[in-house]
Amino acid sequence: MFIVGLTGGIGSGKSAVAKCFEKFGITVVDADQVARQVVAAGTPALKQIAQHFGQDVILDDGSLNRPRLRQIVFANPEQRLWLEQLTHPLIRREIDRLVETATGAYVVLESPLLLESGQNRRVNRVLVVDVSEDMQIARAANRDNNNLDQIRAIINAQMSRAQRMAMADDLIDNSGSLESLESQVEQLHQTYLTLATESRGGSFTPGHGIESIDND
């Protein structure tokens, strides 16, 4: 399967991006949502979260207090690896089958951390969505109410824009209209129609090829 890897920073509209291709029949693996449920309620990853951060990072429902474990992990990069070397190894699985079940031309993965975490190698095009830092911010304060302490904690553990950019085999500029946003995955689906076809025959030679905790 010819797979596009989708990423941006928080705030940039990976999702918006995503909804544009499922409209053109192509299968989006959301890396957030799988990183969701391998540690949902009453799963054993969520119970050695518990075990290793306390009780006070599980909600009285049971599932994981999500807000609160962000605060953590995003304050400690000793934490936040630890959560990560549990978590990635069951995302990537998760990841992986969905990636052989999908049916389509190709199908998008959807990763805010596909560069950082190296997703990227397996990929086929990297595709970058960008805006600028102060849209980040801003989009992201108003979507999720999170502080900006918070926010700029988040860009600041993800890759910086100019490396993103660097890595991308394509860029969508997602600071105007929708209509433009629209457009421009519309050329990139003909041009990924066109790839995953000559992939298929051989011919096609992998781009850059260069697990998420909610960075959206």
Given for the second form:
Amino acid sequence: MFIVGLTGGIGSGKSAVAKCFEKFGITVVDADQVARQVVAAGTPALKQIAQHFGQDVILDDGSLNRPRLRQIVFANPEQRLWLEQLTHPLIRREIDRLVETATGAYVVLESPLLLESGQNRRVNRVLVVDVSEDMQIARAANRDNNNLDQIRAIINAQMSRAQRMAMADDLIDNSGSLESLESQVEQLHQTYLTLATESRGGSFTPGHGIESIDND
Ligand code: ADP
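Coords for the form predicted together with adenosine-5'-diphosphate, given the form predicted on its own:
Below is the entire complex, every chain and molecule, led by the chain shown above.
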């Protein structure tokens, strides 16, 4: 499967871009959602976490107390490593499964930490969505009712705009309207259809519909 990795800073518009791809019938695998799923209430991984860190990382409803766990591993690199060694293979395997079962010409992997985590090594194309830091802060604050200090702290912990853009194969400028965003995604969609066909070894010949049907 041809995989497009979609990334960008907080509030840059990753989810908005993902929605556009979905409109074109493309499956979007959300890495954040997978990371939450593998430690959801009742999972074997969450049981191991509770055994290792104690019951106070579990909330009354049986779900993970994320802020508490974050606090523990933030202060302790060894514990962080333990947690990552447990969860990362599970996340990787589940992403692989979702990618393999996706239908459509290609698949989008949406991940805020695509470049930081090394997930970009497993994608065919890196797509970065970019806006100015001021706009990131304004849009994220508007969405989350987050205080500005919290959003700035997240931005500072993420890769810089310049570093991210240097690693991009494709770039979306999301400083304009949602209509402008959609038309940029539409153009990229056409590019990815062509690239995905080429990567399968098929020759894509525009205007020869019968041929491409035969190739299927
Ligand atoms: P991310 O997933 O990168 O954190 P989102 O896609 O959630 O970012 O976008 C952040 C906020 O900005 C959301 O509320 C979204 O609806 C809004 N937004 C995204 N793109 C645009 C745009 N081009 N114009 C106006 N609002 C936008």
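Bear in mind the structure is a predicted one, so any value in this text is a computation, not a measurement. Residue numbers count along the first chain shown, from 1.
When the structures are compared between the two forms, the hinge, where C-alphas stop matching one rigid part best and start matching the other, is found at Asp96 among Asp170, Asp96, Met167, Ile49.
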